[in-house]
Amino acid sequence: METKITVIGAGAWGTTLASLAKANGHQVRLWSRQSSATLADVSADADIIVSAVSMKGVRPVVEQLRFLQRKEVIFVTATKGLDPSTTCTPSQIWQAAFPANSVVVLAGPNLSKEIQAGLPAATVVGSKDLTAAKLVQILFNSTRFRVYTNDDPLGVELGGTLKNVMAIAAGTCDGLQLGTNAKAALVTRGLAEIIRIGNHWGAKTDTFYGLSGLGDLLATCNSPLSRNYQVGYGLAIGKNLTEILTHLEGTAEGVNTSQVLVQLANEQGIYIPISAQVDRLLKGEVTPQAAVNSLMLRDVKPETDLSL
């Protein structure tokens, strides 16, 4: 059965998702601010609305769609970030605006250029409404793009969001040529930090060992295709943040996320040493090497206590 899908955001990720759904035989309309049609026009009769805009674009898009009163419309959010004004996640913004509709989060180790090249990949769709999640799973699943479901949308979303901060740290590690041992330690402790934050906010630990947590973390911390990795690498080799962001293809959401995350963690007493150093590095308060030194000189502690 053909489903009418509107994909909002014609960047690399939005275009990729649109092509995956279209290849499965669905009617897909791709919209961006440069489109000749209005967002209202392309969304009025949609069964599924997929948001693949940057974090700063989420609220404006939501406001433009408030006219939709059909409770059967499913919203899929593929944005990874935290709103600087409210600290909400994208799905929380969508759900607050459309409390009667199902909201599904899509996240995973999904580097757009690899998927566009036809290379195999997998992702996860999370929702409290598993019927909606299964429908979205069917829409996008194929022999080259495997889709799993999860009933912990917050965990799925936070995994995809917080790994961007760790990817900046990983890029810095590689830029400084610190070696494989250091990189492995960073990613492992980074995952522990993500789990600590997620647990504090109500997400399930197991979710972070899945595709949107560990999977996405491995992809973005090891690939030069990752924009957040490129930010960290650039800082490590002496470039300034403005220069890096100017030449970046797309948005490195980890830059904004780190600032919002540190603010929240400080208010709530969450221990986030890696994220805190990334935030200081981005603000120019510390050099890449000094950030590494600060992490290495912390007090020793047990490995398996996730509260530390």
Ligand SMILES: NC(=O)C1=CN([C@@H]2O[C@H](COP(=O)(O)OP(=O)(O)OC[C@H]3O[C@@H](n4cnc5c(N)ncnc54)[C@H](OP(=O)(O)O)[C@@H]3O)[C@@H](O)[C@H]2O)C=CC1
Given for the second form:
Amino acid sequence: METKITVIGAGAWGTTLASLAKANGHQVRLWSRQSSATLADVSADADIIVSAVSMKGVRPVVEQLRFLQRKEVIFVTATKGLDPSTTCTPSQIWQAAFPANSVVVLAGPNLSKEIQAGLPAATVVGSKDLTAAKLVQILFNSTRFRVYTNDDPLGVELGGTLKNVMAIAAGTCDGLQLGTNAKAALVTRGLAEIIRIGNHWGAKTDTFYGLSGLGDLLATCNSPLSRNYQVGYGLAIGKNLTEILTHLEGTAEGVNTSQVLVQLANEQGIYIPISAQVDRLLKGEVTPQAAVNSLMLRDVKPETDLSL
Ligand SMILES: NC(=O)C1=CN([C@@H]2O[C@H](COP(=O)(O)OP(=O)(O)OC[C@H]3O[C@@H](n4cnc5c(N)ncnc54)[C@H](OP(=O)(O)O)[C@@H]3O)[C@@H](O)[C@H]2O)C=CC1
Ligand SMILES: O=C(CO)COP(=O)(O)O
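Next up, can you give the form predicted in complex with the ligand of this protein, since the form predicted alone came first?
After this comes the whole thing, all chains and molecules, with the earlier chain placed first.
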């Protein structure tokens, strides 16, 4: 059955999601703030509204859709970030604005350039409403895009969001040529840090071992296609942040996320050594090598106690 899908955000990810849905035979309208039609016009009869704007665009688009009263519309959010003013996740913003609607989070190891090139990929759709998640699963699933469901939307969303900070660290690690052992240690301890934060905020450990956690961490920590990785790499080879962001193709959400995350973790007493060093590096408070030294010189501790 043809479904009417409106995709908000014609950046790299919105364009890719729109083409995946279109290839499955659905009626897709792609909207950006450059479009001649209003968001209200293109959303008026949509069955599904997919938001693929960057974090800074989430509140503005939610505000433009406030008029929408149809409870049967399913919102799908594909943004990976934290709101700087409220520290909310994108799905929390959507759900607060549309309490009667189902909200589905879509996240996974999904470097858009690879998907655009027709390479196979997999993703997760997480929601408290599993019927809605299953519907979205069918809409996007294809021979080149395998979609799984998950009942822990917060875990799915935090996996995709927090790995961006680790991808900056991984890019730094590679830019400094610290080797494969260092990178493996960073990614493994990065996952432990993500799980510690996620558990504290109510997400399930198992979700972080899935595609949106470990999967996306592996993809972005190992691919020069990742914008977040590129930020870390650039800093490690001596570029400054402004210069890197000026030349970056698209958004590196980890830059904003690390700042929001460090503020929240400090308030809540969550131990986040890697993210804290990334934040200091981005703020120019520490050199890449000094950040590595700080991580290596910490007190020794057991490996498996996730609270440490
Ligand atoms: N690219 C990827 O591989 C993937 C990206 N993501 C996530 O998806 C999100 C978008 O990423 P991506 O598409 O790559 O980023 P881009 O920088 O390519 O695009 C960002 C999009 O957000 C829109 N936007 C920003 N601010 C506003 C606003 N105030 N009002 C309306 N629209 C706005 C931009 O509109 P305009 O063009 O008008 O500026 C643009 O369409 C990010 O959170 C990212 O982490 C998730 C999975 C994969
Ligand atoms: O989230 C992504 C892939 O899953 C895209 O990563 P970047 O935003 O770092 O490019």
